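In C-alpha coordinates, one chain follows: the form predicted on its own.
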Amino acid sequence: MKSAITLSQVPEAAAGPFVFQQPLAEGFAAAKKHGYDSVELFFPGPDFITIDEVKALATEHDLGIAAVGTGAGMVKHGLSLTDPDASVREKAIDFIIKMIEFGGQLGAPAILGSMQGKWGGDVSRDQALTWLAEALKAAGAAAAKYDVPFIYEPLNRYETNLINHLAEGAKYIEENSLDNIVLLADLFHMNIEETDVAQAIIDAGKHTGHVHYADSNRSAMGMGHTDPAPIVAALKQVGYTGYLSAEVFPKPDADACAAQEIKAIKEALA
(Lines of atoms letter the chains of each structure in order from A and count residues from 1; the text may use other names and numbers.)
(Lines give C-alpha, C1' and ligand atoms only; values in the text may rest on other atoms or scores of the structure.)
(Ligands and ions follow the chains in the order given, each with its own letter.)
Protein backbone atom coordinates (compact mmCIF):
# COMPACT_ATOMS: atom_id res chain seq x y z
CA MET A 1 0.00 0.00 0.00
CA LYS A 2 1.05 3.57 -0.70
CA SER A 3 0.36 6.97 0.83
CA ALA A 4 -1.50 9.93 -0.68
CA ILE A 5 -2.74 13.30 0.52
CA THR A 6 -5.47 15.62 -0.73
CA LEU A 7 -4.81 18.86 -2.61
CA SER A 8 -7.85 21.06 -3.25
CA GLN A 9 -8.24 24.07 -5.51
CA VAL A 10 -11.99 24.54 -4.97
CA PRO A 11 -12.80 27.59 -2.81
CA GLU A 12 -16.36 26.36 -2.26
CA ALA A 13 -14.90 23.31 -0.48
CA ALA A 14 -12.53 25.26 1.79
CA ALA A 15 -14.26 23.91 4.90
CA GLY A 16 -14.02 20.34 3.63
CA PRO A 17 -11.59 17.49 4.40
CA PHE A 18 -8.76 18.60 2.13
CA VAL A 19 -5.33 19.01 3.68
CA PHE A 20 -3.47 21.34 1.33
CA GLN A 21 -5.43 24.20 -0.24
CA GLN A 22 -2.68 26.65 -1.14
CA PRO A 23 -1.54 27.26 -4.75
CA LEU A 24 -1.00 23.91 -6.44
CA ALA A 25 2.78 24.10 -6.77
CA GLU A 26 3.04 24.75 -3.02
CA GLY A 27 0.71 21.83 -2.32
CA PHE A 28 2.85 19.45 -4.35
CA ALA A 29 5.96 20.69 -2.57
CA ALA A 30 4.33 20.24 0.84
CA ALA A 31 3.22 16.69 -0.01
CA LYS A 32 6.77 15.81 -1.04
CA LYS A 33 8.26 17.45 2.06
CA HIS A 34 6.13 15.28 4.31
CA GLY A 35 7.10 12.10 2.48
CA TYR A 36 3.90 11.15 0.63
CA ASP A 37 4.00 8.91 -2.42
CA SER A 38 1.17 10.63 -4.29
CA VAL A 39 -1.47 13.33 -4.26
CA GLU A 40 -5.23 13.17 -4.67
CA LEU A 41 -6.50 16.16 -6.64
CA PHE A 42 -9.73 18.10 -6.16
CA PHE A 43 -10.22 20.65 -8.96
CA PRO A 44 -13.12 22.94 -9.99
CA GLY A 45 -13.31 21.10 -13.31
CA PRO A 46 -11.33 19.49 -16.12
CA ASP A 47 -10.26 22.83 -17.58
CA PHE A 48 -8.74 24.22 -14.39
CA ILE A 49 -5.19 23.28 -15.41
CA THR A 50 -3.55 21.47 -18.30
CA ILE A 51 -2.45 17.86 -18.18
CA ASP A 52 1.09 18.92 -19.00
CA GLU A 53 1.21 21.31 -16.03
CA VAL A 54 0.10 18.57 -13.63
CA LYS A 55 2.59 16.12 -15.12
CA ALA A 56 5.37 18.69 -14.74
CA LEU A 57 4.54 19.22 -11.05
CA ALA A 58 4.36 15.48 -10.46
CA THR A 59 7.71 14.94 -12.15
CA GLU A 60 9.38 17.85 -10.36
CA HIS A 61 8.34 16.51 -6.96
CA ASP A 62 8.50 12.80 -7.81
CA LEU A 63 4.85 12.24 -6.85
CA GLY A 64 2.17 10.06 -8.35
CA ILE A 65 -1.45 11.05 -8.92
CA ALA A 66 -3.58 8.75 -6.79
CA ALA A 67 -7.01 9.94 -7.95
CA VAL A 68 -9.05 12.95 -9.01
CA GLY A 69 -12.27 14.00 -7.31
CA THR A 70 -15.51 14.99 -9.02
CA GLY A 71 -17.14 16.65 -6.01
CA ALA A 72 -16.84 20.14 -7.46
CA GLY A 73 -19.62 19.12 -9.81
CA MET A 74 -21.90 19.26 -6.76
CA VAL A 75 -20.36 21.88 -4.46
CA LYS A 76 -19.49 24.36 -7.21
CA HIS A 77 -21.89 23.56 -10.07
CA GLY A 78 -24.87 21.97 -8.27
CA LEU A 79 -24.89 18.82 -10.41
CA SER A 80 -26.19 15.41 -9.36
CA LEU A 81 -26.66 12.09 -11.13
CA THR A 82 -30.04 11.63 -9.44
CA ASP A 83 -31.50 15.09 -10.01
CA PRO A 84 -35.16 14.96 -11.14
CA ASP A 85 -34.25 17.26 -14.06
CA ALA A 86 -32.93 15.18 -16.97
CA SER A 87 -30.89 18.11 -18.27
CA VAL A 88 -29.08 18.38 -14.93
CA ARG A 89 -28.37 14.64 -14.93
CA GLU A 90 -26.97 14.96 -18.44
CA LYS A 91 -24.67 17.81 -17.38
CA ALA A 92 -23.61 15.78 -14.35
CA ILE A 93 -22.52 12.72 -16.33
CA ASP A 94 -20.79 14.97 -18.88
CA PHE A 95 -18.81 16.62 -16.06
CA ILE A 96 -17.85 13.23 -14.64
CA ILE A 97 -16.79 11.82 -18.01
CA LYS A 98 -14.58 14.85 -18.60
CA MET A 99 -12.99 14.40 -15.16
CA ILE A 100 -12.44 10.71 -15.97
CA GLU A 101 -10.68 11.73 -19.17
CA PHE A 102 -8.61 14.29 -17.29
CA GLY A 103 -7.54 11.79 -14.66
CA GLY A 104 -7.08 9.03 -17.20
CA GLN A 105 -4.42 11.02 -19.03
CA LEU A 106 -2.55 11.11 -15.71
CA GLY A 107 -3.04 7.40 -15.11
CA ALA A 108 -5.40 8.21 -12.24
CA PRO A 109 -8.99 7.10 -11.56
CA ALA A 110 -11.81 9.52 -10.82
CA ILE A 111 -13.98 9.33 -7.70
CA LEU A 112 -17.76 9.69 -7.42
CA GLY A 113 -18.86 10.90 -4.00
CA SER A 114 -21.27 13.78 -3.47
CA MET A 115 -22.38 13.92 -7.10
CA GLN A 116 -24.30 10.67 -6.66
CA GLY A 117 -27.04 12.72 -4.96
CA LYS A 118 -29.98 11.15 -3.15
CA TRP A 119 -33.58 10.11 -3.58
CA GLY A 120 -36.72 11.85 -2.30
CA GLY A 121 -39.62 14.04 -3.41
CA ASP A 122 -40.56 13.12 -6.95
CA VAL A 123 -37.64 10.67 -7.24
CA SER A 124 -38.11 7.20 -5.76
CA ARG A 125 -35.24 5.16 -4.37
CA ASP A 126 -35.57 2.61 -7.20
CA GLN A 127 -35.48 5.36 -9.81
CA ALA A 128 -32.44 7.01 -8.25
CA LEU A 129 -30.56 3.73 -8.06
CA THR A 130 -31.43 2.98 -11.69
CA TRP A 131 -30.08 6.37 -12.80
CA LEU A 132 -26.98 5.81 -10.70
CA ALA A 133 -26.35 2.39 -12.28
CA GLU A 134 -26.72 3.84 -15.77
CA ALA A 135 -24.21 6.57 -14.93
CA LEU A 136 -21.76 4.10 -13.40
CA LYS A 137 -21.91 1.90 -16.49
CA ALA A 138 -21.00 4.91 -18.65
CA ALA A 139 -18.28 5.98 -16.21
CA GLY A 140 -16.77 2.50 -16.03
CA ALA A 141 -16.62 2.28 -19.82
CA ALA A 142 -15.03 5.73 -20.10
CA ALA A 143 -12.40 4.90 -17.48
CA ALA A 144 -11.58 1.58 -19.14
CA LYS A 145 -10.30 3.46 -22.19
CA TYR A 146 -7.47 4.71 -19.97
CA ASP A 147 -6.95 1.37 -18.21
CA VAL A 148 -8.05 2.76 -14.85
CA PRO A 149 -11.14 1.94 -12.77
CA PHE A 150 -13.88 4.34 -11.73
CA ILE A 151 -14.26 4.72 -7.97
CA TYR A 152 -17.67 4.83 -6.31
CA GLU A 153 -17.86 6.01 -2.70
CA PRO A 154 -20.61 4.94 -0.30
CA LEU A 155 -21.26 7.94 1.95
CA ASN A 156 -22.78 8.25 5.40
CA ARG A 157 -26.53 8.71 5.93
CA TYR A 158 -26.19 12.49 6.40
CA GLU A 159 -24.79 12.93 2.89
CA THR A 160 -26.79 10.41 0.85
CA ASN A 161 -29.64 7.94 1.32
CA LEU A 162 -28.59 5.74 -1.62
CA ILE A 163 -25.81 3.40 -0.49
CA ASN A 164 -24.22 3.76 2.95
CA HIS A 165 -22.41 0.46 3.51
CA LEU A 166 -19.46 -1.11 1.74
CA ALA A 167 -21.07 -4.55 1.39
CA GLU A 168 -24.21 -2.87 0.04
CA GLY A 169 -22.03 -1.19 -2.57
CA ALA A 170 -20.39 -4.51 -3.49
CA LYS A 171 -23.80 -6.15 -3.91
CA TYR A 172 -24.99 -3.22 -6.04
CA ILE A 173 -21.96 -3.57 -8.35
CA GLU A 174 -22.61 -7.29 -8.80
CA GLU A 175 -26.39 -7.10 -9.21
CA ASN A 176 -26.10 -4.38 -11.85
CA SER A 177 -23.11 -5.99 -13.63
CA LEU A 178 -21.10 -2.79 -13.24
CA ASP A 179 -17.80 -3.38 -15.01
CA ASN A 180 -14.64 -1.49 -14.02
CA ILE A 181 -16.24 0.01 -10.89
CA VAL A 182 -14.49 -0.23 -7.51
CA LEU A 183 -15.48 1.03 -4.08
CA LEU A 184 -13.91 3.71 -1.94
CA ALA A 185 -13.64 2.66 1.70
CA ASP A 186 -13.73 6.00 3.52
CA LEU A 187 -13.02 5.21 7.17
CA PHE A 188 -14.84 8.34 8.38
CA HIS A 189 -18.10 7.37 6.67
CA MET A 190 -17.61 3.75 7.70
CA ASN A 191 -17.12 4.75 11.34
CA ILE A 192 -20.65 6.17 11.24
CA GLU A 193 -22.33 3.37 9.29
CA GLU A 194 -20.54 0.06 9.78
CA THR A 195 -20.92 -2.20 12.80
CA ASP A 196 -17.35 -3.44 12.28
CA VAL A 197 -15.16 -1.52 9.81
CA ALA A 198 -12.59 -4.29 9.38
CA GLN A 199 -15.26 -6.94 8.80
CA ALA A 200 -17.01 -4.67 6.29
CA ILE A 201 -13.79 -4.50 4.28
CA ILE A 202 -13.45 -8.28 4.40
CA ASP A 203 -17.08 -8.71 3.32
CA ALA A 204 -16.61 -6.34 0.36
CA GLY A 205 -13.52 -8.32 -0.64
CA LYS A 206 -12.07 -7.56 -4.05
CA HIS A 207 -14.37 -4.59 -4.64
CA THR A 208 -12.41 -2.09 -2.54
CA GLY A 209 -10.21 -0.01 -4.82
CA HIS A 210 -9.32 3.09 -2.79
CA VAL A 211 -9.15 4.05 0.89
CA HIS A 212 -9.60 7.40 2.61
CA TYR A 213 -7.53 6.91 5.74
CA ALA A 214 -9.34 9.16 8.21
CA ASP A 215 -9.91 8.86 11.94
CA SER A 216 -13.37 8.77 13.53
CA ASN A 217 -13.57 12.58 13.71
CA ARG A 218 -12.27 12.98 10.14
CA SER A 219 -8.96 14.27 11.42
CA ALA A 220 -5.62 12.60 10.73
CA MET A 221 -5.41 9.02 11.94
CA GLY A 222 -4.40 9.00 15.60
CA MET A 223 -6.43 12.10 16.46
CA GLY A 224 -9.71 10.25 17.07
CA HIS A 225 -10.74 6.88 18.48
CA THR A 226 -10.31 4.55 15.47
CA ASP A 227 -8.09 1.52 15.96
CA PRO A 228 -6.35 1.18 12.58
CA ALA A 229 -4.65 -2.17 13.22
CA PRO A 230 -7.60 -4.48 12.40
CA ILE A 231 -8.55 -2.30 9.45
CA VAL A 232 -5.10 -2.50 7.87
CA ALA A 233 -5.05 -6.24 8.60
CA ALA A 234 -8.38 -6.58 6.78
CA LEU A 235 -7.06 -4.64 3.79
CA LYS A 236 -4.06 -6.95 3.61
CA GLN A 237 -6.33 -9.98 3.95
CA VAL A 238 -8.37 -9.01 0.88
CA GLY A 239 -5.22 -8.25 -1.11
CA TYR A 240 -5.61 -4.48 -1.24
CA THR A 241 -2.49 -2.79 -2.63
CA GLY A 242 -3.80 0.70 -3.37
CA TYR A 243 -3.58 4.00 -1.53
CA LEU A 244 -4.19 5.09 2.02
CA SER A 245 -5.19 8.64 1.19
CA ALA A 246 -5.51 11.53 3.63
CA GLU A 247 -8.92 13.06 2.95
CA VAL A 248 -9.06 14.67 6.37
CA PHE A 249 -9.60 18.05 7.99
CA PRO A 250 -6.38 20.10 8.15
CA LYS A 251 -6.39 20.32 11.94
CA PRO A 252 -4.75 21.81 13.92
CA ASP A 253 -3.20 23.07 10.69
CA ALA A 254 -2.27 21.55 7.35
CA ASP A 255 1.38 20.81 8.15
CA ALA A 256 0.67 19.27 11.56
CA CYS A 257 -2.13 17.22 10.02
CA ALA A 258 0.08 15.99 7.17
CA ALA A 259 2.86 15.07 9.59
CA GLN A 260 0.51 13.09 11.86
CA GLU A 261 -1.14 11.29 8.93
CA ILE A 262 2.08 10.14 7.27
CA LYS A 263 3.35 8.99 10.67
CA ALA A 264 0.18 6.93 11.15
CA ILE A 265 0.36 5.46 7.64
CA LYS A 266 3.99 4.43 8.08
CA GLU A 267 3.20 2.87 11.46
CA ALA A 268 0.26 0.97 9.98
CA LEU A 269 2.35 -0.45 7.15
CA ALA A 270 5.48 -1.21 9.18
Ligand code: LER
Second form
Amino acid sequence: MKSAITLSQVPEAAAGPFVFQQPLAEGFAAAKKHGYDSVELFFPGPDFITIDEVKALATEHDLGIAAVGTGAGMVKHGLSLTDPDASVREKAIDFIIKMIEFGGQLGAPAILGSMQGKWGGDVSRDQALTWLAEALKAAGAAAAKYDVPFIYEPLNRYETNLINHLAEGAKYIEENSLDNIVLLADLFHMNIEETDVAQAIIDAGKHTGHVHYADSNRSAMGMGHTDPAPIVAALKQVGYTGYLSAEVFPKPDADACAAQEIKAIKEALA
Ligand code: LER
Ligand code: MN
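Could the form predicted together with ligand LER be given as well, to go with the form predicted on its own?
So here's everything in the complex, that chain up top.
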Protein backbone atom coordinates (compact mmCIF):
# COMPACT_ATOMS: atom_id res chain seq x y z
CA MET A 1 0.00 0.00 0.00
CA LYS A 2 1.04 3.58 -0.66
CA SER A 3 0.23 6.94 0.89
CA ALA A 4 -1.64 9.82 -0.74
CA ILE A 5 -2.90 13.21 0.37
CA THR A 6 -5.63 15.42 -1.08
CA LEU A 7 -4.90 18.70 -2.86
CA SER A 8 -7.97 20.79 -3.73
CA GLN A 9 -8.29 23.75 -6.06
CA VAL A 10 -12.06 24.09 -5.69
CA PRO A 11 -13.06 27.15 -3.60
CA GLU A 12 -16.66 25.87 -3.38
CA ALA A 13 -15.30 22.86 -1.45
CA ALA A 14 -13.18 24.88 0.99
CA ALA A 15 -15.06 23.35 3.94
CA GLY A 16 -14.58 19.84 2.55
CA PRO A 17 -12.18 17.06 3.55
CA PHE A 18 -9.22 18.28 1.51
CA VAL A 19 -5.93 18.84 3.27
CA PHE A 20 -3.93 21.26 1.11
CA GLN A 21 -5.91 23.97 -0.63
CA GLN A 22 -3.19 26.53 -1.31
CA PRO A 23 -1.77 27.15 -4.81
CA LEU A 24 -1.02 23.80 -6.39
CA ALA A 25 2.77 24.03 -6.45
CA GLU A 26 2.73 24.69 -2.68
CA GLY A 27 0.42 21.71 -2.16
CA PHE A 28 2.77 19.39 -4.05
CA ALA A 29 5.73 20.73 -2.05
CA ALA A 30 3.86 20.22 1.24
CA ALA A 31 2.89 16.65 0.31
CA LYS A 32 6.52 15.85 -0.45
CA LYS A 33 7.80 17.56 2.69
CA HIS A 34 5.53 15.35 4.81
CA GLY A 35 6.76 12.21 3.06
CA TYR A 36 3.72 11.17 1.01
CA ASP A 37 4.10 8.94 -2.04
CA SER A 38 1.41 10.65 -4.07
CA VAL A 39 -1.37 13.20 -4.26
CA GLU A 40 -5.09 12.91 -4.93
CA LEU A 41 -6.31 15.86 -6.98
CA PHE A 42 -9.61 17.69 -6.63
CA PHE A 43 -9.95 20.21 -9.47
CA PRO A 44 -12.83 22.41 -10.77
CA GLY A 45 -12.84 20.49 -14.05
CA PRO A 46 -10.75 18.87 -16.77
CA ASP A 47 -9.61 22.22 -18.24
CA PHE A 48 -8.33 23.71 -15.00
CA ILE A 49 -4.68 22.95 -15.79
CA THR A 50 -2.78 21.16 -18.55
CA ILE A 51 -1.56 17.59 -18.24
CA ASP A 52 1.99 18.81 -18.85
CA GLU A 53 1.79 21.22 -15.91
CA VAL A 54 0.61 18.48 -13.56
CA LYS A 55 3.27 16.09 -14.87
CA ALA A 56 5.94 18.76 -14.32
CA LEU A 57 4.85 19.25 -10.69
CA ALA A 58 4.73 15.49 -10.09
CA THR A 59 8.22 15.05 -11.56
CA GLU A 60 9.67 18.04 -9.69
CA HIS A 61 8.40 16.73 -6.36
CA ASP A 62 8.75 13.02 -7.18
CA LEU A 63 5.08 12.32 -6.37
CA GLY A 64 2.61 9.98 -8.03
CA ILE A 65 -0.97 10.91 -8.88
CA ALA A 66 -3.17 8.52 -6.91
CA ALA A 67 -6.56 9.59 -8.27
CA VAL A 68 -8.61 12.54 -9.47
CA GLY A 69 -11.97 13.48 -7.94
CA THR A 70 -15.05 14.48 -9.94
CA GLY A 71 -17.01 16.08 -7.09
CA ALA A 72 -16.66 19.58 -8.54
CA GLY A 73 -19.14 18.45 -11.18
CA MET A 74 -21.70 18.51 -8.35
CA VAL A 75 -20.45 21.21 -5.96
CA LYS A 76 -19.43 23.68 -8.65
CA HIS A 77 -21.55 22.79 -11.68
CA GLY A 78 -24.63 21.14 -10.08
CA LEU A 79 -24.33 17.99 -12.21
CA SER A 80 -25.62 14.57 -11.20
CA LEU A 81 -25.81 11.24 -13.02
CA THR A 82 -29.31 10.66 -11.60
CA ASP A 83 -30.82 14.11 -12.19
CA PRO A 84 -34.42 13.93 -13.52
CA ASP A 85 -33.39 16.22 -16.40
CA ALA A 86 -31.80 14.19 -19.23
CA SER A 87 -29.71 17.17 -20.37
CA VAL A 88 -28.17 17.45 -16.87
CA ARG A 89 -27.39 13.71 -16.83
CA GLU A 90 -25.78 14.07 -20.24
CA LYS A 91 -23.59 16.96 -19.03
CA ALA A 92 -22.73 14.93 -15.92
CA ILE A 93 -21.48 11.91 -17.87
CA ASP A 94 -19.62 14.19 -20.28
CA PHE A 95 -17.87 15.87 -17.31
CA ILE A 96 -16.96 12.48 -15.84
CA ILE A 97 -15.60 11.09 -19.11
CA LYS A 98 -13.45 14.22 -19.52
CA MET A 99 -12.15 13.79 -15.95
CA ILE A 100 -11.38 10.13 -16.72
CA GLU A 101 -9.41 11.25 -19.78
CA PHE A 102 -7.63 13.91 -17.72
CA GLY A 103 -6.67 11.44 -14.99
CA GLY A 104 -5.95 8.70 -17.51
CA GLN A 105 -3.25 10.78 -19.18
CA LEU A 106 -1.63 10.98 -15.75
CA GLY A 107 -2.02 7.24 -15.19
CA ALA A 108 -4.59 7.97 -12.47
CA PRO A 109 -8.18 6.72 -12.05
CA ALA A 110 -11.11 9.10 -11.53
CA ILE A 111 -13.52 8.80 -8.59
CA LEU A 112 -17.32 9.03 -8.61
CA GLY A 113 -18.60 10.32 -5.26
CA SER A 114 -21.17 13.08 -4.94
CA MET A 115 -21.95 13.18 -8.69
CA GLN A 116 -23.86 9.90 -8.30
CA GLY A 117 -26.71 12.00 -6.87
CA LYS A 118 -29.84 10.66 -5.15
CA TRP A 119 -33.20 9.17 -6.00
CA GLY A 120 -36.50 10.81 -5.00
CA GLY A 121 -39.32 13.00 -6.34
CA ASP A 122 -40.01 11.93 -9.94
CA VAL A 123 -37.04 9.53 -9.95
CA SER A 124 -37.54 6.07 -8.46
CA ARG A 125 -34.69 4.18 -6.82
CA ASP A 126 -34.75 1.61 -9.64
CA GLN A 127 -34.59 4.32 -12.27
CA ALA A 128 -31.67 6.07 -10.55
CA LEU A 129 -29.76 2.80 -10.16
CA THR A 130 -30.36 2.00 -13.84
CA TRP A 131 -29.01 5.40 -14.92
CA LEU A 132 -26.06 4.97 -12.56
CA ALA A 133 -25.24 1.54 -14.00
CA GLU A 134 -25.36 2.93 -17.56
CA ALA A 135 -23.00 5.73 -16.55
CA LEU A 136 -20.65 3.30 -14.79
CA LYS A 137 -20.52 1.13 -17.93
CA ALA A 138 -19.47 4.12 -20.01
CA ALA A 139 -17.01 5.26 -17.34
CA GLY A 140 -15.45 1.80 -16.98
CA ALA A 141 -14.96 1.58 -20.75
CA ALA A 142 -13.48 5.09 -20.97
CA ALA A 143 -11.04 4.36 -18.14
CA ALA A 144 -9.98 1.04 -19.71
CA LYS A 145 -8.48 2.96 -22.65
CA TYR A 146 -5.93 4.35 -20.18
CA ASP A 147 -5.46 1.05 -18.41
CA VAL A 148 -6.88 2.41 -15.16
CA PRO A 149 -10.11 1.46 -13.36
CA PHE A 150 -12.97 3.84 -12.55
CA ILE A 151 -13.63 4.21 -8.82
CA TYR A 152 -17.17 4.18 -7.43
CA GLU A 153 -17.63 5.43 -3.86
CA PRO A 154 -20.54 4.39 -1.64
CA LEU A 155 -21.35 7.41 0.53
CA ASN A 156 -23.08 7.76 3.88
CA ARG A 157 -26.87 8.25 4.08
CA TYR A 158 -26.60 12.04 4.44
CA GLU A 159 -24.91 12.32 1.03
CA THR A 160 -26.74 9.72 -1.07
CA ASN A 161 -29.61 7.27 -0.76
CA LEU A 162 -28.36 5.05 -3.60
CA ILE A 163 -25.66 2.78 -2.16
CA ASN A 164 -24.36 3.28 1.39
CA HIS A 165 -22.50 0.01 2.03
CA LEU A 166 -19.46 -1.60 0.45
CA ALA A 167 -21.24 -4.96 0.13
CA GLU A 168 -24.16 -3.36 -1.72
CA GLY A 169 -21.63 -1.77 -4.05
CA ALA A 170 -19.96 -5.12 -4.70
CA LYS A 171 -23.34 -6.76 -5.40
CA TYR A 172 -24.34 -3.92 -7.73
CA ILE A 173 -21.08 -4.27 -9.70
CA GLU A 174 -21.62 -8.02 -10.05
CA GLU A 175 -25.35 -7.93 -10.83
CA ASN A 176 -24.90 -5.27 -13.49
CA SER A 177 -21.72 -6.86 -14.91
CA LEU A 178 -19.86 -3.57 -14.50
CA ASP A 179 -16.39 -4.04 -15.95
CA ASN A 180 -13.39 -2.09 -14.74
CA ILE A 181 -15.23 -0.54 -11.77
CA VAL A 182 -13.67 -0.72 -8.31
CA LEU A 183 -15.03 0.47 -4.97
CA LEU A 184 -13.75 3.24 -2.77
CA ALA A 185 -13.70 2.31 0.90
CA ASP A 186 -13.97 5.72 2.59
CA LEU A 187 -13.56 4.87 6.27
CA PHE A 188 -15.52 7.98 7.33
CA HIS A 189 -18.62 6.93 5.38
CA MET A 190 -18.12 3.32 6.49
CA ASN A 191 -17.88 4.33 10.15
CA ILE A 192 -21.40 5.75 9.82
CA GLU A 193 -22.92 2.92 7.80
CA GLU A 194 -21.17 -0.42 8.30
CA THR A 195 -21.83 -2.81 11.16
CA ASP A 196 -18.15 -3.75 11.15
CA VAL A 197 -15.78 -1.84 8.87
CA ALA A 198 -13.10 -4.55 8.72
CA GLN A 199 -15.65 -7.28 7.99
CA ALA A 200 -17.22 -5.12 5.26
CA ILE A 201 -13.82 -4.86 3.58
CA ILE A 202 -13.33 -8.62 3.83
CA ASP A 203 -16.82 -9.22 2.41
CA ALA A 204 -16.19 -6.85 -0.54
CA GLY A 205 -13.01 -8.86 -1.26
CA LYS A 206 -11.30 -7.95 -4.50
CA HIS A 207 -13.69 -5.07 -5.27
CA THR A 208 -11.95 -2.43 -3.13
CA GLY A 209 -9.69 -0.32 -5.33
CA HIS A 210 -9.07 2.83 -3.30
CA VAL A 211 -9.22 3.86 0.36
CA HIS A 212 -9.96 7.22 1.96
CA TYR A 213 -8.08 6.75 5.22
CA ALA A 214 -10.11 8.94 7.56
CA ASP A 215 -10.86 8.59 11.24
CA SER A 216 -14.44 8.39 12.60
CA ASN A 217 -14.80 12.19 12.71
CA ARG A 218 -13.15 12.64 9.30
CA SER A 219 -9.99 14.01 10.86
CA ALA A 220 -6.58 12.43 10.28
CA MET A 221 -6.40 8.82 11.45
CA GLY A 222 -5.59 8.88 15.16
CA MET A 223 -7.68 11.99 15.86
CA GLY A 224 -11.00 10.13 16.24
CA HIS A 225 -12.12 6.81 17.71
CA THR A 226 -11.48 4.38 14.84
CA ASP A 227 -9.21 1.44 15.62
CA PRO A 228 -7.30 1.12 12.34
CA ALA A 229 -5.59 -2.21 13.16
CA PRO A 230 -8.42 -4.60 12.13
CA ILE A 231 -9.20 -2.45 9.08
CA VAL A 232 -5.61 -2.54 7.85
CA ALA A 233 -5.47 -6.29 8.57
CA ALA A 234 -8.64 -6.70 6.47
CA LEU A 235 -7.12 -4.72 3.59
CA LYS A 236 -4.04 -6.95 3.73
CA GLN A 237 -6.23 -10.06 3.89
CA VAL A 238 -8.04 -9.15 0.66
CA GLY A 239 -4.72 -8.38 -1.05
CA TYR A 240 -5.28 -4.62 -1.32
CA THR A 241 -2.18 -2.86 -2.69
CA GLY A 242 -3.60 0.58 -3.54
CA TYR A 243 -3.50 3.90 -1.73
CA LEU A 244 -4.37 4.96 1.78
CA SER A 245 -5.42 8.48 0.89
CA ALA A 246 -5.82 11.40 3.27
CA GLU A 247 -9.27 12.69 2.36
CA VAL A 248 -9.67 14.31 5.77
CA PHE A 249 -10.42 17.70 7.28
CA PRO A 250 -7.32 19.89 7.64
CA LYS A 251 -7.68 20.02 11.42
CA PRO A 252 -6.29 21.53 13.56
CA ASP A 253 -4.46 22.88 10.51
CA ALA A 254 -3.26 21.37 7.24
CA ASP A 255 0.32 20.75 8.38
CA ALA A 256 -0.59 19.14 11.70
CA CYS A 257 -3.20 17.02 9.91
CA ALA A 258 -0.74 15.89 7.20
CA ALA A 259 1.86 15.04 9.84
CA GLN A 260 -0.58 12.97 11.93
CA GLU A 261 -1.98 11.17 8.88
CA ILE A 262 1.39 10.14 7.44
CA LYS A 263 2.40 8.91 10.90
CA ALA A 264 -0.77 6.80 11.03
CA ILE A 265 -0.24 5.47 7.50
CA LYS A 266 3.37 4.51 8.29
CA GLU A 267 2.17 2.73 11.45
CA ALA A 268 -0.45 0.91 9.40
CA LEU A 269 2.10 -0.28 6.89
CA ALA A 270 4.87 -1.14 9.36
C1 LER B 1 -15.69 12.09 -1.76
O2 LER B 1 -14.59 11.23 -1.79
C3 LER B 1 -16.45 11.93 -0.53
O4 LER B 1 -16.11 11.16 0.31
C5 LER B 1 -17.67 12.73 -0.36
O6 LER B 1 -18.07 12.69 0.98
C7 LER B 1 -17.52 14.14 -0.78
O8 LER B 1 -18.77 14.71 -0.69
MN1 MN C 1 -14.31 9.95 0.14
